[in-house]
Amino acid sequence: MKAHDGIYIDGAWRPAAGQDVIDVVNPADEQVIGAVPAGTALDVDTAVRAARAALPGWAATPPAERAARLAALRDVLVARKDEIAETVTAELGSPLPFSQAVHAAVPIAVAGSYAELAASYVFEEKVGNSTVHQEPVGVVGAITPWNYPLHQVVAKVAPALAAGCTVVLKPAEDTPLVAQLFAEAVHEAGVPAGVFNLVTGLGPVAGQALAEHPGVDLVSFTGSTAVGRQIGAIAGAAIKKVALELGGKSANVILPSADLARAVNVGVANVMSNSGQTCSAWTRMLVHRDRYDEAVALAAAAADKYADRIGPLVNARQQQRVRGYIEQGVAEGARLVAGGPEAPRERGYWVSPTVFADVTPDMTIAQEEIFGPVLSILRYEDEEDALRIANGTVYGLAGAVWAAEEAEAVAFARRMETGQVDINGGRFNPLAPFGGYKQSGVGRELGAHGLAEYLQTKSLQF
């Protein structure tokens, strides 16, 4: 698609205040692709004046009239599905057919989960001698990240929408191109002026220009743990509602009687998946001390089947990043098994998939989050040993239990500090709540429990 020259307020596309631009970067091979409006905090505040205008009318909307402009807004996003594909994996650098199994896919089953949640949820109720009404908790500023950069969107946006909030969006700098498409979709959806807003810009101007606006009710942030920090100090100074969905360090631990080739094999898989930017990856693998070296030897040929399969990370500072966290690994003593800090290629921001064997829980790459396809691999004594490993970090998104009983992965998991595990390899749910425990962030998205976010509470006494 070709990007807009504008930024999208009130139901049309208009010119930034200011003049500067944003390049977009194909990761690939840095060439550019495009070029967006860097929005000020003039800009921001255009855009929430209009969703607080807007709010008074979308808030009186009747459930069922909002469920038909997400329903149309799936539609939409439907029809134009390999369109999505195409420009997430030119400004991403994911594979095409990961962009389309997935960047297009998910958003598309989010947003139909909250057509039709919008329709079902039971907005009040009665409590003994009182009315409870779930009301919309007013003017939404959301931030996302470049990493899943549709779903992320969805995952805040459609909610929002289902709950009868206005949104301001502020999409990742590396990743705007999707968002100018899903403002498109948004407008041929249907939904009024005002409703949705989209502002591009960079972080620490037109996102920080939102997390303060005095105009913003909710702050919905994805990305880093560090600045997830910041702008819950904002939005706790303002007393205002934040929801925060921060990094990941997540475990994913093989107990002795689990199928370990598969288990190795899936694991290895969810790692490399969009090249390791993913906060929920299992990042650590936990492994009984009698099956370690066969399980370093399977993670190591699984991994090197990912060298051709896996796109670039999606800028130079990434990649930088991770080959550092790479080196670290070598230089605390940690064994590398598969790939390494040498860049792939010449060109474009690649990295090699990466597997470390002989991780102890006190070196840095089994503590911070990567952010890409690399995996450390851990060896326990027992089970209360793999439990103290697993809780043993600040984090808490996610993980995965396996064993040869179901039972015996499900009282593992409910024993570990974290939001959400899949066991033996249990498949994603767009209903199912996604959120996490620590410093993993505040609040939940998907499903009834993200609809819940978008929503304030008032009892009426008879």
Second form
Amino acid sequence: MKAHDGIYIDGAWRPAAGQDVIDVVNPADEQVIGAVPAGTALDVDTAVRAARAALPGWAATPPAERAARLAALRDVLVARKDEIAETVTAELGSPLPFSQAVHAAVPIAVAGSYAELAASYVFEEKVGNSTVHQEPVGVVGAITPWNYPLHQVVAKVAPALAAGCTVVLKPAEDTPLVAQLFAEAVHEAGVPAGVFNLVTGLGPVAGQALAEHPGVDLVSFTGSTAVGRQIGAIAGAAIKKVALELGGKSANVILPSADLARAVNVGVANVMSNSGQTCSAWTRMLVHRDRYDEAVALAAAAADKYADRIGPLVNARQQQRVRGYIEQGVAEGARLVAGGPEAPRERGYWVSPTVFADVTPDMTIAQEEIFGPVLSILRYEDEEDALRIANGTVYGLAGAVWAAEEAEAVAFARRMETGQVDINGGRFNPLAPFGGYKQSGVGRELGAHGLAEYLQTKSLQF
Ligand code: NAD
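Counterpart to the form predicted alone, namely the form predicted together with nicotinamide-adenine-dinucleotide:
Okay, now the whole complex, with that chain kicking things off.
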């Protein structure tokens, strides 16, 4: 894992316009492991020009050829999967087995899914006396976060390329190394120069310049609601298309008939995964009052087992933020049954797996996205109460429902204001549309729905 000292534009690594760099830090031990250029508006402009110049050629490339490039990209990612996992572990801090199983394997699956979709997608249909063509939206500005650093990149770049769009990517400042590795993979896969461009840099500098650039037709952003709101406003003012994948506060609803131990254990695992840095994490567990005490005991025992299994948080700011939320939970009267605000190690940005009981829906820890290994367990009286609590936040990204009968869980899930619900522990599906109701975002990623985001329609009448 060697950091490039350039940015990848028009098929080559070139020096950035300025001298500034961003240090990359290993969050497990606070060691600096590399540095990448802090690109500026000038670099973004060069990259967008390259993407615009490459657009007509790539948009006119037959879908089968775009599919072949994506299949080649998937193959390079497969060949370099160990390097991907090691890179993510070094810059994000996640344990190596998790990096292999998730941070490397999921983007490989998603890249593969778009190699297939590019080949099979219906880009043209007949409607009465019209032919309706699905055409690429144009130049995409992709701004990605650090929590699933390669997955978030692939979930934007692969469908954009499948659609015939060209891309400028501004990855998160904490995890630029795996983004550089991805640029190398795109190059190795034979994607033509200018179709994909990478500018590393700070969000308010390079990210903002990309969102504002008049040569960008669609901005696809994943990250915090605060920045998403700004990007939505910029795009709205310029009448640019925008896709926003923002925060969540998802509910794990355990109905009275459910297998309680299974629902609690899977629920705790879901929250602790990636040290809680998952936008779709089920951070609110909703349990019927008759089974509440039993659920709290099970969750506390389960959480303690994660103390040696989870990695640190990504940086000192996130560590402080999460510890602040834990202190606020205590101050607002919630009961700590596992973990707490104290940092478990001296070096690195560690936070203990933490579980709160006696959380009420109005508490800050039941409303705001914490983005750390912190679970809140709430008590409900009956199903209507559970539904009110589940739907009672500004977010609606994901969720879970557990019941003895699938039909009972499905009936409840259909009333939840959220984009995805896992029924009795249903598995992640890389083809299922992912995205938010309410303030969790605009648009969908993954599968055919994710591809459609990068297309616009033209009808010809005969
Ligand atoms: P962020 O929103 O600041 O960063 C996400 C991306 O946006 C990064 O690439 C960043 O450089 C860029 N960015 C920042 N400011 C920008 C601006 N003004 N214009 C354009 N781009 C800009 O997120 P963060 O500060 O890293 O994390 C803060 C919180 O955001 C977390 O605690 C969590 O609640 C939430 N978050 C959510 C997700 C998600 O998957 N939905 C991912 C990361 C963080």
